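Shown here is one chain on its own, the form predicted on its own, set out as structure tokens.
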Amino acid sequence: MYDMKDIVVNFFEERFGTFMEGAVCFAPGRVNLIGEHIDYNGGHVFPCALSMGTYAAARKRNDRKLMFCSANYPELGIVEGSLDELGYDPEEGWTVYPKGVMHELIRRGYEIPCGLEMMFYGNLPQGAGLSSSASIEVLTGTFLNELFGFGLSPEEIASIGQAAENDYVGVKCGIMDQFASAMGRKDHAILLNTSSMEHSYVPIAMEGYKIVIIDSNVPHKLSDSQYNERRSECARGLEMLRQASDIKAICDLDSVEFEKYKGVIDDPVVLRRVRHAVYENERTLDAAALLSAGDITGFGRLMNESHISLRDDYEVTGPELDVLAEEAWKIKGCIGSRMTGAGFGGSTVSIVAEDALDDFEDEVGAAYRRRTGLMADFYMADIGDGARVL
């Protein structure tokens, strides 16, 4: 079996020469099983880290130059920069993510005393909504922590990655993606309270079932999406709710309280956004409890309800993700399917009986081609550990 550490080192040596005295690290992508678009509303999310993700080999230079290279984009060659010129350039492409992490570390008082040569290689499907950007951010924090001895905890690396995406890249994401990448545990999902950052690990013991990720092949471009618009709508909803209730976040309300106070929201669009957040938070807590108790069928039912809410109240699914979910629901042996990630393209996640996997891929794939003209890619997801030095 091939060794990913050797592969990324080989890529490094093809561009930069013999690899010595550096760091080789990995940070996974993530899939969120349920709890979508509530990590910035103070709710609970339920992600798990994947065995797929991004690898990097990095070593120090004796000057201030930054040299980025990606084996996924060999046509770009080496992208050069400088520690003295870390300003944001939207035309720069993927290097904004590692540069954003460096910028945030320096802003927080950590010294990066010299430049770096860095080779990145990812095996996440591009644009599938599995958090490749968060993976790169957490990965960068991990190898900088290793090379320069910052003593950062995984939680701190996640926080730095989120700040880089919020304040440098300009995407107002919540903490879930970076937290799952940094803090994942093999064969467990993380029940994370995004308001308090309290979290627990829930074993994913689904004997006879598999987690299947379907990439719609409609690229998920977070910074080009309506993601920030949804955040703004929720902020308006919170402001309205505060006329009736002393809450800090939308998900401080349960469904009974929401139904009591919803009359203060005078915008029907904002009302739908808030309703999704409140009910999705309750679904997530219920889903984690059901999965802990071994009730896979009940868990799957809540996944389906989540997708419907994201389609009708939050309006982030789009026709391709709706087709994938609808066709999955028709398959005997599929107990639940929903979009995962920010939406506007990307992927669905399904729980499928092992003896139905072949029929599931054949029938959903054929229906998707027929209804959209597109090809979908299917991945059997393994739940892995979080970011680490290899």
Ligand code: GLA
The other form holds:
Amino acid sequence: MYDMKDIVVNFFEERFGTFMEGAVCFAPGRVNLIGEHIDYNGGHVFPCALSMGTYAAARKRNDRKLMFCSANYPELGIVEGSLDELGYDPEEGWTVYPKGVMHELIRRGYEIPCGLEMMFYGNLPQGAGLSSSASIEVLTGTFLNELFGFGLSPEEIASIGQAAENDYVGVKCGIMDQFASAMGRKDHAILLNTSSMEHSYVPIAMEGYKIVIIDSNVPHKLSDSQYNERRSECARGLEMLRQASDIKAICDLDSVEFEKYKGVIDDPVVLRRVRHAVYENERTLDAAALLSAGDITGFGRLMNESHISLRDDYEVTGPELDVLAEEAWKIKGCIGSRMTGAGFGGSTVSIVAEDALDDFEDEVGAAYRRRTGLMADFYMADIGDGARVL
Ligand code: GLA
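After the form predicted on its own, can we look at the form predicted together with this ligand?
Starting with the chain above, the whole complex follows.
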């Protein structure tokens, strides 16, 4: 079997010469099983790290130059920068992610004493909403930590990645993606309380079933203003709710309390956003309990409800993801299907009986083509460990 470490080192050597005294690291992408758009509302999320993600080989230089290269974009060649010029440039491509992490580390008082040569290589489908950018952030934190001995924990690396995304790149994402990438565990989902950061691992014991990811091939652009718009709608909702109840985050309310206090929200759009957050948080807790108890069918039912709430109340699914979910629901043997990640394009996640996998791919793929004119890509999700030095 080919070894990804050798592959990324080879890519490095083609561009930069002999690889010595460097670090080779990996950070995965993620798929969220349930708990969508509530990691910035103090809710619970339930993601898993994938075995696919981003690899890097990095080596120190004697000067302060930064040399970025991605084997996924060979046409870009080496993108040069400097530790002394880490200002944000909106015209810049993917290097905003590693640069944002460096910028954040320095802001937190860590010294990056010298420049670097860095080769990146990712095997996540691009723009599929499987957190390739979070994987690059966590990866950068991981190799800098290794090369410069910062002593950062995986949780700190996740938080640095989120801060880079929020303050440098300007996407006001929650902590879920970076946390899953840094803290994932093979064959487990992480139940994370984003308000306290308490978390536990739930085994993905799905005898006879597989987790299938379908990439809609509608490019999902997280930086689209819609994501930040949802965040500000929720912030307005929280402000209104505070007139009725002394809460810190929307998901501090359970559905009974929400139904009691919802009258203070005088904007119908905001009301729908808040309703999604409150019920999605409850669904996530219920879903994790059902999975722990081996009730996969119950789990699947909640996935479907999650999609409907994201479609009708949160309005982040879009026509293509709705077609994928609807067609998946029709297949006997598919016990749950929903959009995953930020939405507005990207992917769905489904739980499908092993003996129905072929029909699932044929029928959902054909219906999607017929109804949207687009081709979908199917991936069997393999749940892996979090970021690591190879
Ligand atoms: C994106 C963000 C996450 C989370 C999801 C929606 O993936 O990066 O923080 O908000 O969308 O659940």
